[in-house]
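First, one chain by itself: the form predicted on its own, in C-alpha cells.
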Amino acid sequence: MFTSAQWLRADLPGASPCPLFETAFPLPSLPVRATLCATAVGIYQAFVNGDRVGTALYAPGWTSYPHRLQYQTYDVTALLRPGENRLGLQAANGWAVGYLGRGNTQHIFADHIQVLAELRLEFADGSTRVVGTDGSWQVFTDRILSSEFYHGETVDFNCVRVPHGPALPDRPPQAALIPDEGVPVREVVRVSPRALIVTPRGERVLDFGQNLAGYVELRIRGRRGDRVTLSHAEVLDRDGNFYTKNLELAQCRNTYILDGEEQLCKPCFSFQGYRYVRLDEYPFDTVDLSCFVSVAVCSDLTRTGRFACGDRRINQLYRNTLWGQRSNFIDLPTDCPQRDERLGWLGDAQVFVRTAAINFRVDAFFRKWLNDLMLEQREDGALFGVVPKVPGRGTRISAAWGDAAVICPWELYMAYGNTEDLRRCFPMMKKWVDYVHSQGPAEYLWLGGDHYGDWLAADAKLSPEVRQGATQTDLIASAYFAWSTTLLIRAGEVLGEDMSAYRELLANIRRAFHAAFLRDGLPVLCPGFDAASTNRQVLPVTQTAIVLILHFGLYEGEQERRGLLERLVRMIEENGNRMTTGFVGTPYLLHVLTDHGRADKAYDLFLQEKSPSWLFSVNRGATTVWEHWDGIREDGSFWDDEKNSFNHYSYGSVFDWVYGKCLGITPLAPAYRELLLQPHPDVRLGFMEGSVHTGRGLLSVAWHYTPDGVRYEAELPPDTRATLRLPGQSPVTCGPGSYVWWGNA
C-alpha cells in the first residue's frame, strides 16, 4: 500500500474544476496481476487505457476526515495492454473540499482536492514493479467543468482535453490511510418516467413517480451548443407548479452542452434527491420520454426483509420506508437526500437501525459509520448530533441523539449476532452513559442542556424557531439515560465485563426518575422547572411521556402501569384516535400499546388516515416517508415553505413494530437463534406475511383470516428455536421446520 507514491494535487482556475490526473507506462510484457490502490481528498473515479475502474460512486467515501480517510483496491489486471498504458484520476470536490452543511460553506475539511495512487504490478518471473503517483503526471481537464453534491454538475461534450502541466506535489492531509470499510455506492434502480406534464407555468416537467436519490440518465443527439439543463424537485405545489423552495441552497441541477454527437448524459459526482424533472433548456419541442431513465443510487445492500398485507396503503407504506432507506443510505446513515444537508444525523439513525437491519443487511454500512463515532466521541464522551461532524450542524449535545452510541451497537448485535463489532463499541457505549452521569446538577437525572426533545412532534405549536414538541427534555434525557444504561449492562453482561456498578447506577436512576417525574401515578413536571426558561409550551402529561415512562419500564407497580396505560389510551381516543408524539415518541408508542395488552388500539394508530399519522403522506401520494406528519396539508399547503424534506426514514422505524408485534418475530437472543412467535393479527388487515433472511437461512411468518379462523404459519432456519404464543392456546416450542396453526377469529 503507497510504498512510494506522493500525494498530489491541482492549480486549476474556477470554483469547481474536476482536474484529470494522469501518467503513462510502457509495458513490455503484460503482468499476471496488477492491483491499484487509489483515494482522494475529495471524491474519485479511476481510469486505466480510458477504462472506467470499478462501479463504486463517490469513493473514497465519506469519514471522519481529520481522523481517517479510507482507500480502494481493485484488480486492474484485465484493463493493461502491451505496449503504452496510460493510468488516470479524475476527482471532483466531493464531501471534503465542496459545499457541505446549510449556509452554503466549501473547504470545511479541505481547500483543495488531493489524490493518491499506485499500481503494483506482478510479473510472471517473480518481478514487481510499482507505477504511483509522482511529478511525472500531467493535469487536465475535460468535458466536466463542475461539479458539487448539492449544486449539481455542468459538462460540455465540446471540450477536448486540456492539458495544465505537472501535477504538483502536496503535503500529505492528517487524516490517516485506513483501507476501506464502508460498501461501495452504486447504481441499485432504473425508474422509467411516468409522464409529462406541462405546469399551469408552462414547465415542461417529467414525472418519474418515485422519489429518489440518484440522477437522470439521458440518451440525446442535438445541435452541436444545444444545451440541456434540467433542475430536480421531490413535488409539486398546491396549484401543481415545479416547487424547488424546501432544497434551500442547493441547486440541484445539471446541465449538458451537446456536440452533435449523441451522448449519454448523466453525472459522475453528483447525486439528486427528486421525483419530478424540470427541462430548464431542452433543444426539441417533443420530449421523447423513452430517452430518459431515473437511476437510484444507495450503497449497495442486499435486501434482506420481504413484507405484504390486505392493505394496498400500507404496503405503500412499505415500499415508501424501503425507498427512504435506499435513498438516505449512501455511505451513512443521513437524514435527508436533496436539500443542502443530507448529513449524518444521530437521532435519525438510532430510532431507525432496527427496521434498517430487517429491510437490508447493514452491518458493514454501520460498522463504517460507528468506527466514526467513536472517533468524533470527545474524551469526556459527549457525542455531537452529526457524525461525520460539520461545523454549525448538529451542535448540541441531545439525549435520544448522542444515545445512538449504545443503542445502534446493540441492535446490531441483535440483529446480526457479531461479539467482536459489540465489543469494539463497547468503550464508546461505556463513556457515553459515563458522560450523562457527569451531567448536574442531579447525579441520577439528566437535567438542563440543549437537547432536541421530541422532534416535530404534533403536540405544540410547530413553527421553524420551535420543533421540540412539549414533552419535558429533562424527562427524556432521564428516561434514555436509564434505558442506555440498561443496554450497556446488557452488553457487558455479553461479553463478560463485571457490570456490579452499572447494575446499582441503573437502579439509582430508576428511583430519582420515579422521584422527580412521576406523582399519583402520572408524569408531572420536574421539580425546578422554570417555564419562563424555554420558549415552547412544555407539559407534564404528553403521549411520548407516558411512552418513555412504560417501554423503559420507569413505572412502579401494576396500578403504575395500568394507569399510565390507561391514561395514555384515554389521550390518543381524546385526539381522534391520533398520536401526537415526535421523533422520540413515536417508534415506541405501538410497541407499548402492543405490550400492554392494546394492539387494537395500536392498530387504529397505525391505519388512522388523518395526520398525524403514516397513511396521512400515504394518501397524499407520498413514494417515500416524509419528515413531517403533515408536510402537505390536505389543503395542499406546505408545513413550511422551506425546512420540510419529503424523504426522511425516521418514521419508518414503525416496520420494526410489525415485524415484532403484527408478525410476532422478537428475538430472544441474537441473530434471531432463539424468537418468540406471538403474532397479534387484526382482520382490518385481512392476511399478514414478512421475511427475513438470517444468517443460517429464510425466517418468515404469516397470518391468514379465513371462514374457518386465523391460519398461522411460519417457517423457521437451521439452529433456531421458537417459543410459539396464540391468543388462548397453550405456548409451544418449536425447532426449525415449516409449520401451520390455527387460531379463533
Ligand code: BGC
Given for the second form:
Amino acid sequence: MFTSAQWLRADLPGASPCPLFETAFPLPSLPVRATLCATAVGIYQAFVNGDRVGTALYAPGWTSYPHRLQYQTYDVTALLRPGENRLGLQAANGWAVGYLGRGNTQHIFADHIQVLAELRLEFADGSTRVVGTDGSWQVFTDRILSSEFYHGETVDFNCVRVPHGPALPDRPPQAALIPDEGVPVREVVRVSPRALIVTPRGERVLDFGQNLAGYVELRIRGRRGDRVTLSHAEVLDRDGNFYTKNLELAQCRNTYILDGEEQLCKPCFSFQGYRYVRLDEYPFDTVDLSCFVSVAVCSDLTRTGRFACGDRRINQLYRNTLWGQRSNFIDLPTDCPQRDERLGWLGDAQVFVRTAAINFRVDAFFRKWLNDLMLEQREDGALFGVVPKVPGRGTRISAAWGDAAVICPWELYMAYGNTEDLRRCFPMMKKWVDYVHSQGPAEYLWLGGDHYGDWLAADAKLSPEVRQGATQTDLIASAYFAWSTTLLIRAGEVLGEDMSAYRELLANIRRAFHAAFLRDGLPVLCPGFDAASTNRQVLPVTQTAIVLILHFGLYEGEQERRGLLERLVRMIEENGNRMTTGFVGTPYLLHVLTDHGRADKAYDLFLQEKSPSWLFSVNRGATTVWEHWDGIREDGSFWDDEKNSFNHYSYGSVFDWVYGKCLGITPLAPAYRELLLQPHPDVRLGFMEGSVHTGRGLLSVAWHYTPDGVRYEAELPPDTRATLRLPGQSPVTCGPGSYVWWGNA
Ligand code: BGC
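Moving on from the form predicted on its own, please list the structure of the form predicted together with the named molecule.
Every component of the complex follows; first up is the chain already shown.
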C-alpha cells in the first residue's frame, strides 16, 4: 500500500503524450526484499534500472474510475543493484484519459495522466526505507511520442530522453485505491504471417490468417529516419482491397521511425483488432515475412475446455469462438476489439458467460467486472448498457442487457460454486428485479422503455438506424423480468434468504405475461401496443418470441407447449431451415428445440450454411465470430460499411448448447458436482468429444458413431454424481470414474 507517495502529473504538450516519470536513489547495500506498488490515471509500465517490471499490459486496468482504481504490487528485489538505482513509470492515456466511446471523444474520466508509486525496501538488519513519488521525480519523454488504444502508437527510435523538469505534485483522483483484483493482460499467442498480398490497389498487405486482438511485432534494421507505418484491418473488401471503414473513427495505426540499429517494434500502450496489416510506409522493396509476428493479448486466463468433432467446419467454429473470447477478454468482457467501441456491453457478456466459463477459468475475471456493475448500479436498481459507464454509449436501460446483473452471477455460481461471490452479488440481483418491477405501467410487466430488443435479428428490415429485430420489446422485457426473478429466487434459496415475496411476484408476472402476450396459444402484440410509436416492423409471432416463452416456461399446459413448438419449427422450415433470431433469441433457440424433443431441428440450424447461420461465416473463411450473421454477404458486399465487426463473441454462445445438449453435460448442482448426462448425438457429425476442467479433475464426454452403434464414453471427476440418460434406455446413476456405454445408431 502507499504510505507517503504523492500523486504526480507532467505538463506535456500533445493530445496523447507518454511521459516517463523517474527518480534516482543510491543503495549502499541491497535490500532483502523490495516491493513496488504502483498505479496511474491512464495506463503505465514500471521500470527499475531500465528493466521492465512484470509482464502485465495496460495496468492498472479498467475499473469504474469514478469509484475505484486498482494498484499493482510487484516484487522487484532482483532488479536492484548496489550503488545508483533508477525507478521509473512510463504512462499513456489508456482508458481513463484517452479517446473512448466515440473515436473523437477524449478525457472521459480525467483530463491528464497521473502516476503514484512507492518502493518499499526491507534490509537484513530489519530497517526499511521507502522511495515514493514526490517532488524529486523528473519527467522525460523518450521514443514513444504518442499512444492511444483506438488510434495506435508512434515511436521514434531516434528520440533520446528529453528532460522536461520536475514532475508536478497533483491532487489525488477521487477514486478509492484498491489492490488489483483482475486477471493481468499478457501476450498469450504468437501467429506468423501467412502471406504477403499485393492488393488490386497496389498496396502491400500481410495476411496473418487469424483475426485477433493484439499487435504486430516487427524486428527491423533500417536507415536512420526510415519510417514503418502499419495499418490494421479485419477483412479485405470484395475486390480484395484493404478495408478499414468498419473501424469507424479508430485509426488503428502504428508508426515507427528507425534509427539505423536493429529494433523490435511494437506498441506498449495500444492494441488493434485485425488479421491484415498494410505496410503504409516500409523502407524496403522486399518484405521478409520472418521479421513479423502477430501477438495476441488477452487477460491471462487458464484454458479449461477442449472440443473436437467429426466436422471440420464446426471445429473451425469452435476455434472462432475461442478467438472471439481471447480477443474480447482484455481486462473486462467487451463487445469487439477493433472499432471505436471495445466496451463492457452487458448484453454480450450475459449471452456468452456460460460458454466463457467452459472455455476458460473466468471467475476472477468476471468478479472484477461484476464489482463495477454493483458500483454503477443506480440507487433505484437501474443499470445502463455498458459498464464501466462511457458517456454517449450504452445509454439505454434495456432488458437482456441489465439482466446481466442477475444472469452473470448465477451462471458463474453454477460454473464454480462460489457461494461468497453469489452472496456479494445478491443485493445487485435483487435491486435489478425490483427496478424492473417498479417500471410498469402494468404492475407485473415491463412495458415501454428504451430497449436494444432482439439486437440484429434478421426478422426485421435491418438498417443502420433500426437494429432491434421484429420481436416486440414489451414481450422481451417482460419475459426477462420473469427469468431474472426465477434466477433470483434460485440464488436466494442457495443463500438461505426468505424468497416468498419473490415467489409470489413470479406467479404474478407469469399470470400477467400470459394474459398480455398469449392468445390461442400464440404470442400476440401487447394490448395497447402502438405501432406508430416505433420506426420498425414489429411482429407478434417471431422465432425469438416463441423461444423466450418456451425457454422461460411462460406457457400454460401441454397443448400450448406443443402448439408453440410446432409453430417455431414451421417458421424455421418455412424460412429454409434457418433462424431469424438476434442477440436475445439465438442463445436459447437450439436449447429450446432440443429440450422439446427436436434435436434434429437444432442440428439442422447448427449445420445450416446459408445466412443467417453459424457456418455461413465459417464458409467465408471467418476466423472469429461475426457481429452480423451476414457481415459479408454472399456477393461479397458488406452488411453495413461501417458498423460491422468481425470479432463479436455473442453468437459463439452456441457452444453452451454444444456442451449442454450435444455432449449432454447439464449441471444440476454448481461446479459440476451433480449432472444430467444426456447426450444428443447426430450422425452428421460422426463423433464429438468435449471436456472441461472442473477444478476437481477432468470431466469429459464423447460419442462416436461406429458400425456397431453409438459408443458413449464419459469420465467423471471425484465428487461428481451423474444421471445418465441415453436415447431409448432407462436412466442410470454413476459416480466418479471412466465409463463406456453403447446405444443404437
Ligand atoms: C455493440 C454491442 C451491443 C450493442 C447494444 C453495439 O454497438 O457492439 O454488441 O450489445 O451495441 O445495442
